[in-house]
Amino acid sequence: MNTSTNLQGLPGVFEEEVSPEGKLRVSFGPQHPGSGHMRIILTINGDIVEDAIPDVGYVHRGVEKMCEYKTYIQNIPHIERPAIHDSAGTTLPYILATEKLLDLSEKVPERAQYIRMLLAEMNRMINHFYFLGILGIFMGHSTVTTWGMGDRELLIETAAMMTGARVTFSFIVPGGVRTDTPHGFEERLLKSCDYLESRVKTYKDYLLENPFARMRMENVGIIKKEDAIAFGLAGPTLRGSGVKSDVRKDEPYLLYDTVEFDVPSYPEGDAMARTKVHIEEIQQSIAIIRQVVGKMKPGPVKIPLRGQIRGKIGDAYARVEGARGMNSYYIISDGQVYPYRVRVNTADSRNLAIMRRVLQGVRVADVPVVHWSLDYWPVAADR
């Protein structure tokens, strides 16, 4: 069977590499570390790429359809995979619209609620130093790298502490969380927060304010607020172009509305400024950690549900604001005790909407740093 001519139709794919313009068509992934579990099919002109094609699909898990085939406890686990730096901040939405369709939402214990959000925004700075890790592979900076996995290894091992495991959690259940928090460990996440917020200083200092740094992020990848809005982006990606919208502030859940803090946002637009929203994030996560610490008082954690639970007919929505953006699930109950439909919607699929355009006029050794500012996760989004 002639293979080239049934694939003759996919982009990038048999083609001539050379155009008779002289243009080149190269394949950036799917195994490249600047890529993840997907390809973009480049076209350049010497260094400089004149179009980006994202080619996706090389990691689909189908948990859409799982959900399907599970039952409302059965699909916590599943759910969190396509997105493990950020598990909490995947699986908190999914539980949300479950609540709801359970009449709980109302219900959920006060102390479980701040449980919730402690290891929302431990996970938020999960992501975040990892973010900053991977950052660094990708513009040779080796001490960004090992700074950004250890820092991020303090959390985890916080993180276990308080859930019995280091990265995907299954802590968060309809009704509250699986159990109280241990003897110490507020005293412990304190601790580790007061030391993250002195490294978030040399992270600054040595990352922000490197001339090497810079020259490798400011005024590459722009993207402009207008476009930000036109193309629907979220999280850091968006605000990183200057629109201070967090869902945390917008449409508050859980008990956010009784913390203060703020919503970082730069209006430059390139890669500098999302790297810089990260940064304050991580600051803005130790405040709202040390005020629910402060606010936390002893009491139950969940609601007891016995026996399979059974989502009422009918349909529940549910967003968050996640490490990457806003995640959201839209779950149709039939009075089975599996769901009928679940979508997912992550931050993920909207960001990966503008790489084709913020690729276009940039130099081939910028790809990796402007792909990875963009947070998209290959995996969050083949879903």
Given for the second form:
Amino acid sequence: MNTSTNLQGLPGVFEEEVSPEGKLRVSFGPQHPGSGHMRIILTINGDIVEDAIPDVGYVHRGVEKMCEYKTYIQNIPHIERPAIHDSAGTTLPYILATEKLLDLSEKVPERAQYIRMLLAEMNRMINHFYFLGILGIFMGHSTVTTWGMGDRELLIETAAMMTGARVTFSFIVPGGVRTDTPHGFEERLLKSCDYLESRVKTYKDYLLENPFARMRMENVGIIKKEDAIAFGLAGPTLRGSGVKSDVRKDEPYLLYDTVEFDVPSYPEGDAMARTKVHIEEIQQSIAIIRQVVGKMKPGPVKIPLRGQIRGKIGDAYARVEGARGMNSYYIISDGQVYPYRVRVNTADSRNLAIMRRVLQGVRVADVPVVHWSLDYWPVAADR
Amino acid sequence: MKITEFVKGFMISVNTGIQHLFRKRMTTMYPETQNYPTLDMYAYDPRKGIAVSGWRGRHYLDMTKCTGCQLCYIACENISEAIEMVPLPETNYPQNKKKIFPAVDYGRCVFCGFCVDACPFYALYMTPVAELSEYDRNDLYYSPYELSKPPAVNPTPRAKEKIDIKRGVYDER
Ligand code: SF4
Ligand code: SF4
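Could you switch over to the form predicted in complex with its partner chain, since the one displayed so far is the form predicted alone?
Full assembly next; the chain just shown is listed first.
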């Protein structure tokens, strides 16, 4: 029985084959040769990718359904797990939406909001150094990989000093944050920021000036501005196509309207532009952290909530700019201790939408670079 | 790319690489030096409703304070179901009439610390002990007696970390 013709295009059921015209259909992934926990079904003509069908869902864990039988607090640990390098950016919109349901949004203490901003910006930098590291290994530039992972470690340990965990912080809770900053935290954070600022220049010299890295990234995987808007992309991928859009500026949450920062964007729309956006954003995060540490005053960091918390009957929506783009949560509550329905929308699933279009026409060796520069993380996209 | 641009970029990146030869090594020699970010215990003050920051590692159970109220068990119920209340009829603590204490299965625990936040009697803490690996899965199950042993803080002194813009991040011996 020949199933390969009528089931063509259906991911999961396909055979590697050579068509009469000499095109080869192969599976890229899912055992991670640079594809993450997903598979791309490539149709290759010589060295050129003619079609690329992303096959996702390998790491679907049913976060939305799980939210329906856990209380508002019990949801926090599992919500942050899909996005291990941006756990603050993933939990923050959930917490902001929950606070709207609890009528707490106005009452959260100022210091708690500043600490949340610190953690969110640290997480943005952790994600961006991880991005640079993995980008390096996908290009065959393993020096940048070790540097990226090493510099990330500095921030992880600073965050662990305050939160008590290295990656999954579970730190932001309804009503504030769990602990105040420990002794010596601000000092170490500012010191790390000084160090990382000097590193940003090193990355620029080593990665953006390097002619071989430029050959790998320039004019590769171009997304036009119109396409970026039409496909609803988010985060550095959108800004790498020349759209200056950032939730922190467009709809300020926490106290982002009190700090000054730029939204970097580059019009080229290629992998290089997206990498430049990441490096610039590290610099902007350092600027935000310095301003926030200067503004922080001693004070309470949490409104104690006693007993089980119950949302009021109704719904709430919140969105934040996570490290990889806009993350949003929509929660419906029927007054019980469990949410009635939680809808999770991550930037990663938005950036996946354009993958098929972008990969058409690139060379096979460029597929990992384009794939990673899209800021698509399968675990957060599958949820 | 013009040839002048190529040569210039090449020189800049090679120069950056050469400068790195004179920096200190960033890696920590793991078993000899340990780089815990903090050596404090994670604790929760139920009266103030706020926690004290510390490393969220293995739990520490104060059996002289635990009343067997099961609130930690209820908190963990939907997170990972790592806590089990075990009866210890041989114990004789006046505050614990039911004679039940929590035991933690570290094969399941995700170290979120919400059980510590749920304890209203200052009985549960989390210690900076993170090396919990065992050869047998059953050894990951910590009984109340094991949990109430004071945390064996590693005798090797914590590496003193230096953050230096010129020389890099390194451990001072
Ligand atoms: S730390 Fe979290 S997962 Fe572990 S026992 Fe406590 S509540 Fe359960
Ligand atoms: S450890 Fe605390 S919460 Fe758990 S049973 Fe004992 S007193 Fe209750």
